[in-house]
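One chain comes next, on its own, written out as structure tokens in the form predicted alone.
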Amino acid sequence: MNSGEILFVKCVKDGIPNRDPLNESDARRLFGEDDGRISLSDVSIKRDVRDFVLARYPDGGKNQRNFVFCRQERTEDGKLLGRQKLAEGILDIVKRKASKNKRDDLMASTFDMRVFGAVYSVGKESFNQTGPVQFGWAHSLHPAETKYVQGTVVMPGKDIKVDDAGEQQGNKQGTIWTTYTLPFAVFAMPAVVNANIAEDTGMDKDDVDLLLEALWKGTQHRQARGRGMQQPLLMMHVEYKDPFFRIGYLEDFVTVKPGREAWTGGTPPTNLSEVELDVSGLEEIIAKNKKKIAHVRYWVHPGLKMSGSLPGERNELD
């Protein structure tokens, strides 16, 4: 497989996919207030990928190589399993429970360890493996303002109780909830793929294909009220001939229309039909480096309006 880069663009409506617990669970803001952009951590995006692979291959898939190590699993009495039990559970299924090389056997059996790397430290057994795929933070392509909203659920938080005088005690209405939400925003996220590190972990072309499928479909199907309705818009995979070359910061070569004034005004865009992605900068930088590029492929949501054209092979996901 080749070293490369991935550019992933998605939009979100009516929710915040990755909240900041240090800021009342509002959106994460890595930039200053005047900048106005909001951000999503790479951890949340890896979770989307892992959950898709876990749902797609609960039995590990072909040759039992696509288990997911970093997952939430509980005992029958509701206690969370730790690293050791999670690892032993996978190694037991692939009949390597007596493994003398836990690192290699887990790399061979788990998709997320081969792709994202792992830090494993249990008793005297420990290893630290950097992953060949590294996601950057996703940043909105425009200033975005969140809204503070409130509502009431039908059920109160506590049951009705009868006191010593025979009177019923309890809430007369349901529990009130409050939250921040994001009406609409478009995000761009970069990632790099390092072929040299991939040799160490055993990551191959099939893993790259599964990663891209999981990035798109995992985002598409990770819907929750708090996280909002997410929609993948554009995904590009650029492979290089030289494993030590990369263009870098592909997300800086795409912009969204309308510009900043529209997003900070009284009527910012609220849906996909009101925005356009300008990829002319991306088209130009790829053409400039075409001698160093082995292959370009991309996927586009049919509802996305684009200005400029993308080079390479257009693909469709089922």
Contents of the next structure:
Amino acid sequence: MNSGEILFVKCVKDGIPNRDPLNESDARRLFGEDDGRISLSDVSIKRDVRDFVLARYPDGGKNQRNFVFCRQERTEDGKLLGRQKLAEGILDIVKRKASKNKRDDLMASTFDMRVFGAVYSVGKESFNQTGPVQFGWAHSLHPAETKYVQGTVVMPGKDIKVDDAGEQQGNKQGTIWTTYTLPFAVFAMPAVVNANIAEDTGMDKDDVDLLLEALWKGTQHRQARGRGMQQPLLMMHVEYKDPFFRIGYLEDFVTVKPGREAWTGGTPPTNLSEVELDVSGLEEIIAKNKKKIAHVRYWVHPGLKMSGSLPGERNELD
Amino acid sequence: MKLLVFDLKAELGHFRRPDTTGTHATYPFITRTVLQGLIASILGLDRLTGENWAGVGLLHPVQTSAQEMSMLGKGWLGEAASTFNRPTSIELVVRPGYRVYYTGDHLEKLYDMLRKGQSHYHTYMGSAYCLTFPRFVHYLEAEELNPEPGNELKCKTVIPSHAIENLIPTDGSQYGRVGGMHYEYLGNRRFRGTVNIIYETSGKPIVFEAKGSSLQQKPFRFCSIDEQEVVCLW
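One more: the block was the form predicted alone; return the form predicted together with the partner chain.
Let's see the whole complex now, leading with the same chain.
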């Protein structure tokens, strides 16, 4: 497989995909109010990928290669399994329970260890493997204002009780909920794929394909009221001939229209039809590095309007 | 001496202070050991060996933001617990940008790779999610300086405090000190020595009186790349 870079652009409507517990579960704001952009951690996006792979291949898939190590699994009485039990569970299924080389056997059986790397430290057994794929944080391509909203629940917090006098005691109304929500935002996330490290972990082209599918579909499948309705908009995979070369900062070459003033004004865009992604910078930088590029492929949401044209092969996901 | 100049920038950086456990505080700028690790990554080495001298200039004001992340919980670590996740506060450097000055045993190879936009491994600002892509700026001849004690210098990089006899405040400057930064990485998560650093919080030059010759245990060098300002390599 080749070294490469991934650019992933997604939007969210009516929710916040990754919240900041230190700020009343509002959106993550790293850049301050003046800048206005909001962010999603790499951890949250990797969770989307892992959960998709876990749901798609609960039995590890073909050749039992695609188990997921970093997952939430409990015993029958509700206790969480730790690293050792989670690893042993996988090794048991692939008939490597007596493994003398856990690192290699886990790398061969778990998608997330091969792709994202792992820190494994249980008793005397420990290994540390950097992942060939590293995601950056996703940042919105524009300032985004969140809204503080309240609502009511039909159920009260406590049940009705009968007091000593035989009278019913209880709340006369349901509880009130409050939350921050985000009407609409578009995010860009960069990622790098390193072929040199992939050799160490056994990551191959099939893993790259599954990663891309999981990024796209894992985002679509991660639907929850608080997280909002997420849609993948654009995913581009640039592969290089030279395993050491990178263009870098691909996310800096896309911009969203309308510009900053519209997003900070009274009527910011609230859905996909009101925005356009300008990819002409991306087109230019890829053309400039054409000789170093082995292959470009990309996926586009049918509802996304783009200015500029992308080079490479346009793909569709089923 | 030949000096290689390159820039690092990112949206985020995290240079974890080793004395923080529950909360991950960061140094305000890239540390010596992180920078050496980054250069080793470019070259495809486990760690940087031999003689290496580097200076760091701040291109952006130091700004940090604390974020609470959902890290893997104690249950994940194999202890009895009922939650998968453990809230952990992480301090991040926002929009870090550095101009790096390097000379040493790997000069030619590093120059060659940076010029071609190459790196053997990933390059990041202290933590893997803080991706950065070094950009070549210059490969130039610098003049080494041997300031006498008390000589006034204007330095565009951060400076080990033991190289400074006296700091000179200037209009609008705000000097900061970072204490206990790891000096040398020995491999296997082991370190040797610490160093204290003086920096200007928005990246303005530091004006100071030099202490004179370098102290041998944690040596430093000054060199001039233009008439006005110097850089400190350490």
